[in-house]
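Below you'll find only one chain, the form predicted on its own, shown as structure tokens.
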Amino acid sequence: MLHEFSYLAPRERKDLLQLLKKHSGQARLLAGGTDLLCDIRLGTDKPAYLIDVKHIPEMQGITWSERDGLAIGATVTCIEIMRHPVIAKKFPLLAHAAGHIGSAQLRNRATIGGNLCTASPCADLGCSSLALGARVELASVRGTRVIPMKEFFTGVKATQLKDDEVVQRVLYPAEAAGAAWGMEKLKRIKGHDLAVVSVAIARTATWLRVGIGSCAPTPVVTADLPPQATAAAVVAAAFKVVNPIDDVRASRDFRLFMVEEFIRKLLPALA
């Protein structure tokens, strides 16, 4: 049986943001509930009001400009993110990763926002976010705050989001549009399943970075490295910030084997 629950449905931003101001610690965020109505419906999550964000403008929409960069609104879909021409053109590591998401249902479903807090340590649009130099758009009744991707991730599906807080965009830097990519995602079986490890890498004129999926509590990226870095140094600097475990879905020798093998294959074929 469904835990019951107060459902609401806010059309404007400051609605929102005083729901979540009067209902902090109750309320949980309704975008795709591709995550959020399964926990429900097991009993592993029973908030008293659960509010539906779908209909608020500011967290909707794709913009691009050469000055500011990218902008998704948080309750964006993956199949959106795979389909915009901006996205596919500029940022093709970050459509290659929503495609990646689940089967086609959950992408028509699945967005961006939902994706990332629940902050899985397997989130795809995490280390390929990472690797482009993402940053988190926060909103509260106290104003909006913008931080690192790298500093948003705290722990197993843990974030720095406060209980009246709500993301609103992510947001990717211009600098990034355009770079060569490579991403690899090792799973268990064919077809859509949680990363066992995952890759992404992106390379501009100036800097190379690695974004890493299941190989530590959260998503990982390394500090930026010269374009020229070599395999061995790239590797070197993916170790310094995995930390894999030993699970039922494979060993922590097992892990950092793949993400040393997925550098060395990825990097002199980079798109």
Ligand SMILES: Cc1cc2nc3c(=O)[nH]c(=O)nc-3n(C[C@H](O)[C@H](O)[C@H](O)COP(=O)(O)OP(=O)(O)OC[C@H]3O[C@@H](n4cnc5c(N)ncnc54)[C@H](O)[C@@H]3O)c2cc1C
Contents of the next structure:
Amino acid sequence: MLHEFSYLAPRERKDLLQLLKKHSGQARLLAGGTDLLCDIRLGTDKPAYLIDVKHIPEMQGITWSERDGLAIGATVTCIEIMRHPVIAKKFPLLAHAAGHIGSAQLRNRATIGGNLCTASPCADLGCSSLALGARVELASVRGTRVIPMKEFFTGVKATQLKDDEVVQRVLYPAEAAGAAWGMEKLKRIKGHDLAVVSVAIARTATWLRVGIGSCAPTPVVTADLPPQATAAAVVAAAFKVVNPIDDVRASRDFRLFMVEEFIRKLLPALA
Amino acid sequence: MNTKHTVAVTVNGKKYTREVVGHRTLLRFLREDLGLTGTKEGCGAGECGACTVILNGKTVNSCLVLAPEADGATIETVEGEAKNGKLSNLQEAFHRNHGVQCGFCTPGMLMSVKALLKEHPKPTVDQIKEAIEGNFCRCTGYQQIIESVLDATGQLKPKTEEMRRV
Amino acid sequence: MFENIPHEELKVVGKGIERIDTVEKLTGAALYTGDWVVPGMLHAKVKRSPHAKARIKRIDTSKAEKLPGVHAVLTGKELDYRVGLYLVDKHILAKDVVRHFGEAVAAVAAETPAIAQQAVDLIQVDYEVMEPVLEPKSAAKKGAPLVHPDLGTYEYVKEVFTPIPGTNIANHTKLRKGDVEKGFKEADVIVEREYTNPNVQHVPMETHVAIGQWLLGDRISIITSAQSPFTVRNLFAHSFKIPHCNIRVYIPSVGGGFGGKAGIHLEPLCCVLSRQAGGRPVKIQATREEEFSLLPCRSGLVYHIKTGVKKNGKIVAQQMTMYWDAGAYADYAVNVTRASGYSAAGPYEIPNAWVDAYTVYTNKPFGTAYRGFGHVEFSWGLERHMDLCARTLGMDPLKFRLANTLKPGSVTLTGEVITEHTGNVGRCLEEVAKAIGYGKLTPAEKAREKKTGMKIGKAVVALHKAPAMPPFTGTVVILKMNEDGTVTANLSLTEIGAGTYTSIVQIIAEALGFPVEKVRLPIENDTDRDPYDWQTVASKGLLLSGNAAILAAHDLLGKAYEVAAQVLRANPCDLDHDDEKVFLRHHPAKCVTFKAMAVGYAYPDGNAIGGPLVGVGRYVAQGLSNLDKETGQGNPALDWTYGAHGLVVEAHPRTGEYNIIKVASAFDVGKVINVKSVRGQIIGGMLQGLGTAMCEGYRYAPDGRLLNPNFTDNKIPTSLDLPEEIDCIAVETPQIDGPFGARGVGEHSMIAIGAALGNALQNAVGADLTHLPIRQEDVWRALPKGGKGPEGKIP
Ligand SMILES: Cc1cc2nc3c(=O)[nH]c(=O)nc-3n(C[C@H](O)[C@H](O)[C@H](O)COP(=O)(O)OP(=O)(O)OC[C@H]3O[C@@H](n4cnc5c(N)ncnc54)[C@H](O)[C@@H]3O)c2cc1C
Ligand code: FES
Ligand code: FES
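Same protein, different condition: the form predicted on its own was shown, now please give the form predicted in complex with the named molecule.
What follows is the whole complex; the chain from before opens it.
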């Protein structure tokens, strides 16, 4: 059951940003609602206003250019990512990651912006986007700024977002297009589940990066490694950025084991 | 503070307009405001799929959609499946193959399968399993549901549904 | 009854006809309790304890009471009623102390669920948190902190149960057969080990929900999602000392039960709230989270088995000690303990046996009946143990099992002698072994191993279960002929999804010689209108109600024949009938239609005979007895359904990842009544059992908080979790007193499948597991060379 709140659905970006400023601290942005409405239902979040961001043109759509790379509007859903021809061709890792979030019903609603802003350590578009060197475009009445996704995540379910800011788009550099890739997600059942451990690898002619989920307070990524790095070197780099805990889903030991296992399995098979 | 919203929707081809509060979920809107209680709640948290409806052509968990978000939408629910006093082909197949036990997952299950069949008129077993992954069924073990879908699409091999007796 | 009619001669029984309840369910028209709205209805919410054990120092409800729209606020203080079926140990709302995480301490009824929730949030409870007892073996020791210091004062069923006041032991079931000491001395090898299971949630897709109304003059009306209308009524009447005839329980469609909706749950709470609210009806629907800890789960089990075996593979003695982790209230768990106590050795003959089964109170959510009634839990340990015994002897586990299975002439733990009609467990084992290609890998399987780097393992397990019910359990079916010669049936078994109603209709149709279209069995139950049934539990429904249905059909036909004999001026023994009429066997044209007799046969001048046709069939279990409290000897089993599973798994020798390639299951069902229903029960239960085996189970913090009361962290199997291949086999050894020879099979498919997985995994990759569930991490940890963390260095 949901507590009482007001639902607002601005149609224009400036209205959205004004509303957000006006209700700063009391409002939450509503995208697909698959995280937010769950939190509200459990009473862990009790905002007075929900501001729907799905009607804002600047936060919609997927664009690609050789110069600017790929830009995904924050309200783009998993299913749109999965089915977009440019993404399928140039960023198949993203299509794969989006395709393994929740169930079909969930993917029809869940957005990339929501996935990143929830900033759960297990966010599947977190570790995969990190591996691709993504950046996040933030907007507020004060203007627009772009920061590396690596800096966007600051702690368990915490980001750099200010109270008056929205994620407008997620940007992927053109040089990451066509990167060889591989991703593994450890689940407790074969059906839909949050990642117990996830490992996403991307490799171009100049670098290799591993994004890792559910093994630190946020999704994390290794430093840029040379594309020919050995498995041992990649594992070593991964172990520098992870620090998993024991919890109800798995133990620290097992998570570390699976990080290594996945890296060793994926590396020789990057496609 | 709680503003009212006018929500106009087309559900199973019929138009409805209602005033609702912002925090009304689509699930409660359908069940309590429109009286369409076929759609069920199994968790309220996006996990079980009992509340699945088709919203503008796509399946969604209606427990995680706000009614005002659906303003202007076209919605399909279990109540729209049988037409002119006759079960649909899909319902007939569930009936024949014992694709239903307690029936609580059935309304959502039918919606997920309906959406699948629109895209894949002759789905493989793997496609069926993936399409209903988000619809928990605690009774059937899914097998007779999968067979129902195969039957509805003319793919059930004769006798596969039978059992050996010794 | 009618046990020897071959399938070819049966018109309806044995066929896979469509279920009688699916059209409503497929169109959304079927009404479940949650769909019901009663005029004036209020909505209730409960305040629940965040602590596993605490003294309630003070509850301040004043703010909640003042909230507009609130009609009733209650705490345990105002309610001095205890409820319980076997052991009356639970208050409706916690009184003075809370005994488990999630226990209800206060409740509110208000005009909307939102107001009720707001009011609940305004209730302040001061707790003095205490140290909980969480582990059943230590809780059973003398001197452990007591969960129920007043155990000695509780009412309980004295003929059957033995609570030990001053301890946490709510019941001690004993079984003594032969001389175990002597047996162990004769044994060549002694194999001893302990196996454990956590609490598990039933997870019906429909959570518990009830609407209660308490009117002036103590007239009670309840609409509820329950398995057993008469048990709800009976327990309600006992707790509140109200005549049974004042209480009406109505049960519409039920969205799954699995034992979790047997007994009485939310009904008393919504009724006392209604009374407090001046008689307005009150609805309460559990959230999914509440389903995990406000409502009951399945008890945990620690099972210690010591087995003496001869070199030739014969078991000569077995000592079994069970610690059932009942949680905070042991009402149902005492009977789980009893029923699994006398079954604890599985379908094997043990000449010298000793069982001590303890129901132990702990500060955890409480256990109740769950599909299999203890057998899923103990079969995990027992069937793992059978493999361990075989391995210790160097004998093939299938051969070892076959050497020890119950056969005609064998004597069960309680002293019952098995006959050739009891069922054939050996046959079940052989069938599943054949179905999975037991004992070797096929070329295709070897190729698969090569390709995947996984190892394939196979295993078979056997199982049995009899209904756990009082020896005097009885039931009634009433058949009422309608004006047009069709028939409407009434009974109080509930259709919770298992398909029993369709089978009963088939039985009625067969016994009447009518087509199924002429027999209606309404899905709803109503204690004011329907005749008595004890409970919809224990896989006893088909047998008992099926027999009652046959007797009712005979009674109805007998009454019709009486009238027809008069009309036709014939001797009843010369009459026969079809689905339209009763006729003279040797002059079929001389007949009288059922339609003409349905509500009384009227002669052309209007003068009538007979009156409306009604058939009544009463059936009570035959030849059963209570068990001796010291030795456990007696006759508890209405029927034994035997079964076996064969399972093929592939597992990764380094990571522990595994996939179930095939499950073959065989059950001696006596006679198949509806082939598709039997298959539905076999597969549905098998997957539910695999849920227990693979991923389900409660996990607690050290302070007793439940860490996974939701689907996010208590996963249940989805469509993608099905085994790649499923094979179902029905063995048919007719049950002499079963309807057309049938036995129940509702629970059995869940039993022992966990051990099949454990054994197959051990055969595949050597992981030797003793705890359920088996997650990938658990296999990894148990690998002979695994579970040691990553190879890379962690800085
Ligand atoms: C059953 C279930 C299964 C799931 N499985 C997975 C899974 O497998 N993998 C996975 O990664 N996740 C999973 N999730 C989590 C969730 O679905 C995803 O994180 C999803 O992408 C969230 O997107 P949304 O649009 O629904 O977000 P919302 O719920 O709408 O929003 C989430 C948060 O982000 C904020 N927000 C949304 N958009 C913006 C924006 N543009 N700017 C700033 N803030 C914003 C909101 O205010 C809110 O705090 C699952 C959830 C459920 C319920
Ligand atoms: S009720 Fe919506 S997903 Fe369970
Ligand atoms: S039929 Fe009961 S949950 Fe699917």
